[in-house]
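This document opens with one chain alone, in structure tokens, the form predicted alone.
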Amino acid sequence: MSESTQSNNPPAHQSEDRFPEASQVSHRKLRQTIVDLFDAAEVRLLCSDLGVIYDDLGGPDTGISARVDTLILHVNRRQRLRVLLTMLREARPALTWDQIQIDENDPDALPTVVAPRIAQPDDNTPDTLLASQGFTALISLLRRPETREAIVRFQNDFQAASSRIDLMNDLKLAHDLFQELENRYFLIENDRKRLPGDDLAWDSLALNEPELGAKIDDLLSLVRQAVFAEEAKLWAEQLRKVQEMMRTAVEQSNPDQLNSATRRLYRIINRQPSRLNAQLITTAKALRLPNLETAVTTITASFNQSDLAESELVTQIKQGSAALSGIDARLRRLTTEHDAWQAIDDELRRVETSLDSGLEELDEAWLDLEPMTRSLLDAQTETWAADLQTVLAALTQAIDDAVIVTARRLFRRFRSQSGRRFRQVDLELLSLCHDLQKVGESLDLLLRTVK
């Protein structure tokens, strides 16, 4: 931003109005706003601040309310949109709130991404929430001389907390959106495997086909504002070329390149998922929650002994640490149990294209199977494990009897409960990531203050 809009920031404590929900904010006056008070170089200089390339909001010929539009969009999809608002009115002392909440005449609110909730311990306050409100509670106290040299020595652990935490995301929706085209590519299987002795197969096509194109604009359109847009450079182009391919052949009534595009689709589905997993679970483990912990717990320990030792500033903190130990429990639970299933569920991929052929994959697969499955669901005591430990006795009896009809029946049955249970940690785990946003989102706002 211009000299002079830097200069007439207001200090700090001036500034402390309370943030709106997201919910409450209107999407299009947010958008009006923006336009109206920044220029094309000063949105440019929000999104460098922001670690957004301005460049990668649009193409050389999208104005600049598109590409604010997507700034938007992007930042509230990763929980920081108090940051964007924090740094809107830091550089426009004069913009009031009422120029950007929702009212009863504007139904255009601001959509917020609202993950599946999971169970929270038994006093029924979030470990997030209070993570979240203890490090905001730290930004009021990093203003007091005493502790400004403190925090300030741990500034890299939060910073490099909040950057992995945008990448677990990143990497978590695009899985979610991975799972989505797959469902898509089955229809297209199976209206492929209804040609060339049903013609009305290719009406069917053309019908599945856009739905599929859009789901992998969707994916494609993640990958170009995520933190891996770089590493994904290669099978992201695979896949718009896949979508190319497909149209061409739908709308020419081709089954030669159909059959072609396909294969090169369920390729890329069969590899990138697992390793976008793999990707999120080595940063979910290097996230270094306990040395977030470590810092809060060496910041206020410098004040025990002081007249801060009983605030409700400290006390909040304290929460927040805790807090935080909390949220890493669960994470290493659910990482261990996802590494698990998706161990399962690679080797259940691999054995199902050979079914058809005979148990002989099967039998040698079950092997390794059957104990990885049951010591997953030894310590479960939920329905789902008893119901998924009947079938494992089933298709265990089935496989020793060599009954081919049976145990593919009951393969099936197996895989798709199993798979049932590998969503909910992906959805948990995608909860988490969540959650884990929202204190993001306070680390970033107290980085602004150290800076």
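In this text, all values refer to a predicted model and were calculated from it rather than measured experimentally. Positions refer to the first chain, counted from 1. Basically, rigid core = biggest C-alpha set you can superpose within 1.5 Å across the two forms. Compared with the form predicted in complex with the partner chain:
Once the rigid core is overlaid between these two forms, residue 426 does not reach a Cα shift of 2 Å, moving by less than that.
Once you line up the core between these two forms, the Cα of residue 41 ends up 2 Å or more from where it was. Relative to the superposed rigid core, the position of the CA of residue 193 differs between these two forms by 2 Å or more.
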Second form
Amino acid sequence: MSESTQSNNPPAHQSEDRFPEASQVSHRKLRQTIVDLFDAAEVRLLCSDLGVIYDDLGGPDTGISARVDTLILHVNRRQRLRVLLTMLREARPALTWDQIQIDENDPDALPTVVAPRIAQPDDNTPDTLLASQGFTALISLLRRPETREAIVRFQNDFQAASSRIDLMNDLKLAHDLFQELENRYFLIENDRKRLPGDDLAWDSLALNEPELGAKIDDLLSLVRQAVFAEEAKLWAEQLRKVQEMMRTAVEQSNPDQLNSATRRLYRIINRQPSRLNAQLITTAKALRLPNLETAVTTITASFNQSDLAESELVTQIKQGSAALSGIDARLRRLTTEHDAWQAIDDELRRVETSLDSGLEELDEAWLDLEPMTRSLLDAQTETWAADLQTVLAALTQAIDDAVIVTARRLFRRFRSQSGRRFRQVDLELLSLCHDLQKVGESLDLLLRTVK
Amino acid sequence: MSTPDILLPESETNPYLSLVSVRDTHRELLQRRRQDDQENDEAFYTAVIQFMQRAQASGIYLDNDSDRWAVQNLIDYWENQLFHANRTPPAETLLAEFNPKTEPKLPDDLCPYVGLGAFQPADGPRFFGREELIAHLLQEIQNRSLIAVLGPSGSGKSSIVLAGLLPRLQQGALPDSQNWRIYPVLVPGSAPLAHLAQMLGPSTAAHGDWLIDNLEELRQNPHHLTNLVNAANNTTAVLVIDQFEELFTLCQDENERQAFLDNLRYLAETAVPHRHIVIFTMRTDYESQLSKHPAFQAAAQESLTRVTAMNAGELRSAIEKPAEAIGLKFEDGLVDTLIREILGEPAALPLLQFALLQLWENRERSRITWEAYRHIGGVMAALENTAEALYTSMIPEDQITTRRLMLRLVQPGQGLEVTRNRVRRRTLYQTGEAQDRVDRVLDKLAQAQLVHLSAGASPEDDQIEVAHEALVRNWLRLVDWLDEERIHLRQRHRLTTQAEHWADNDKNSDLLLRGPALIEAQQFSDFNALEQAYIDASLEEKLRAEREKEKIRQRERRFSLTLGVFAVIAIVGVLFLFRANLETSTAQATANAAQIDALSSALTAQAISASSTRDSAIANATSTVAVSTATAQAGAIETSQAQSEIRLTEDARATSQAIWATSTYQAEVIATVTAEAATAVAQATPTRSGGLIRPTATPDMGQLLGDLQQGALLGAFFRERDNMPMVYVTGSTFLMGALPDDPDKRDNEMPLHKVTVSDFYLDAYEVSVQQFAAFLNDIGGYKNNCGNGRYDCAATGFETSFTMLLNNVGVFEAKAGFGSYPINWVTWYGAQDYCRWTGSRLPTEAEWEYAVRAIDNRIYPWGSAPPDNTLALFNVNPRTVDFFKALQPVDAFPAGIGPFNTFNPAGSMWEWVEDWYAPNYLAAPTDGAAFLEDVTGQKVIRGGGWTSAAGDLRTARRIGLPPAFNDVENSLLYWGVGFRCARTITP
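Pass me the form predicted in complex with the partner chain as well; I've looked at the form predicted alone already.
Full complex below, order starting with the chain above.
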């Protein structure tokens, strides 16, 4: 490794360079540049600095080129491309952005990580973008010793926030993938229920099983490089086994094995999203964005009396600081609602498995479910809330009257409608986590620059 | 995990036994979480973790896929909750694998079913299937205060109220109902006001005075109940009266009944300061009784709820849910079968509950099996089978006691109705039964759930009642007993009516009782003055008529009788001499023979002159006998005295008949038997004065009987096949059955009736083990080898230790030293086949009774002295005395022989006779033949056994017993059953 990689004082001009956006970076050129400029040991070191496990980038026979390719995609998906580029520049100061940008001969940019589409888009200029820009502006002011000193003072807060944003994003992505996995599971379960009477179910299973398998692959792939990879090892292994069982069951048309596989899969789906949610909530609470806001406000206080007071950079920093409050409020709202819907979902799942044998469990659960749902709906005036209120009232009546058939039907309608709202909140939170990654990336850059 | 043979009650660490148990704890946790904010309650989360661990472990007991899935989901649910609360769940949350070897053996005290009894309030958690009806009743209570729940017996109305409605009220199903005062359930009994006062009264020392004062007040003041309840409660009170029909069946005091109803009605009408609720359950068949109390009826009609038969879903709940709660499982299809059996039967719930209880008792570990179902015989037959199995397993004494007890607990009315009584144990002791026997029988009945015992202040105060009326409808033996009792009551009622009719018609003698009607009337003892006068007048009239008739008879036969007496004297003298000669030297015999020759020549001459009379046949026979007897005597003398077979020629038998022909018809009734027989004997009975026979001066019954006994010996012979001595029983007419004044008389010994038996031979001894072993060896086995190969002949040492008959791999022999002991544990078929094997038959019941009773109506075979240990073997307690030490050889107790020299006719072994058992003698033959109509499935045994009480040794005593046992272990009665054979005398 060159000496420059160990330097804590990067050249001033580098900080002033504008990082290319992911859409401007050629996937092929970046991979080739890294392969050309770094040997395997250095790539392993890069991975370590990025929190990526080198060995998980491929199998024992995977070459360095393929591993680097995987690393780039992983970093890009986690919106940490600029961090990677910074590290590359630190290690190889001769590296220029021109080397890796797309051109006419090489138009294939890195895939853009698209935020989840949500029903209610945020403001024109999202708070997360403002916050990200604010931290990036701070990087530009690092040359000032008092600024540097102030940032170093808050280094731990920034580091912790970055890590938590990273973890939140991983958790939410996994949660989201579980949601998609459950959708695939339902297709498989519907096919399973047609057996053994309907042989055509096997044809349908032959189509649906690979889809399920692919979704499990996505989840496993995510988990391998997730911050919580170690904790997830157990269920990831279970998921892998289920995938194998499911494949064999369908290939061999073995209903018993199919039953066993679907039960196991359901059990994972039944437990893990709830766990991920619990971790997400805990992480969100620990994020403490107001602390970050305080830190930035403290840092910018020193600018007020300086020549920079009115500069564009300081304005960006202040806007970014102010945006953190908005992000925090939104995060709180979404995590609270997400948590509430998750709790409702847990209850609904519990009831659903016992519904065929009577209303007793629903009867008991409804004592909790009804107030839980009502508290979520009371403040809402939107159509979905009104619709759900209607079903809620009807279901309450059916349970009181002990009309089993009606209660079952309304329960399923309630489950469907509440599930839709849960999904909506899910996506909003996913979107926020995605956007927060920008903030995290800026924080990582800032910290790396400080180092 | 090791196999838990006996699972302890669920503790904090044991696995749950069932999904229901898991769900129960799960719900408790939900409720606990709901009550307070448990976020930071470590105890709550510790409980959650504990629940998860137990639920996880319960997988070893759960084999049903859907149950496992449900439990797994509950575990996962709580795991999620722990994560959400940032707690660490247990390491293992995957349900343990089911292991059939670890399936728990459910302990008996977990029994989820109640049997015949009604569900009680404490049974609420296991009472299912009546949710709709209970909801309806709750609604009724909101609007009404007098709630009537009516249904057929066995429809479950008591259970609905006690185990369904009351617990829900206590749980607050209606506003504030959890704070209502619910009084203990009241059953009216014969003194409803007293019971009411008892229930309301204080439990203090002054209770007695309080009771007296308030009981009177309740009688006088219809508002008094309301006042008492208002004074004692600051809230709504609930009064439940179960078995309301007792107000009409047991309470005989119309004023008390009315006062009770008025008090209830006013209580239910009370609105201030609180309204009170009166709920009563009553059988539909007594609904019409309410019409006699229009005010109460009108109030009750407003909120009358009728209990209908449960539908299939309700029945399924009633069967499955209590089982699920403890992890009891049914084999596939079994519940469906149970439901099919009783679906639509409005009164079958007790049968279902009883069958479920039986199934539970025959379960395998935690599973109700088809085998158990087959064993109990299905829902509809389980009760009957259980009751019958218990009854037939009892020793005869206990069977009798059972009948008596049951007829105290349920009594037939004039019509088809039956009244249930609650009786104190003390009262049952007063029936004359031995207390220990009463206790023993009650224990057995209670153990089989046929009767219900409510503990009293002391054991004597225990209240006893039949567990349910279903027993009355479904135990056919009890139905028979009740029918007999009903007939008895009708006869009694008829006597009263006839006596009144007689009195109303100036005591017209044409209206007096005669013939069977008079005999029937003499069975009763509790006559009033008019009835007693009627009976006395009837008897007087009868005697008068008989005296008239006899005078005519005597005139007609005076001449022939004179001739006959001479003939008799001669023949008896010959026979006496013959017997004496057996005991004297050959030289003496030769001398006597010369005398006989001379005497027989004279008799022959006399007989010729008597040929034109009605007794000429006797005279002819006598002369022939005289000659041939003398000849035979000479032959006998030539042979050894120790010869094994003594034969009397047919002529000698005819002679013996002739001796008694003159007296048989005189034995029509007790009074005339003595007089007539004595008269005849006075002229015909020989004495031994001077070695020759001379008439005595006065009639003597003792001597008459002595000669019967002598005749038995004279006619005796050793049977060829088994060397059994058979005595000659001279036939006669006698009165069969219990005498009216017999304090120990039983219903089945009545009516007393006249029977004429012909002469017959009867074994002097009960058949011995050695003899029976020889029979079995000859026919080649005992298993399914008697009764045309359909029945076992007896039990051997293979099956029971209470026998002396050894079975050495198909070779039968007596236990060493016991060859001459009586065979026991023999079936009727075994006895019959044995007798046939010897060219004999079983005696008829009439023959048997005559052989022990003769013509003097003796109480015991030896006379009137009560039994003691010199007379018979009886009253042995098999639990304390060794069987082999208790029994005696067949020739033991010479002091206790019968009038015809039969040994051990009472005690030792009960003895099979030919007859099928009937519960009385109404249809019994009067010619000495056997009763051959199978109306009970039982044959008669007579004479009492080694374990019998003294009363069972009476000559009139009889009981019925199935002719063969099904399985030895449950047929202990047969340990005291043997037999002897008879042989018809053919001309």
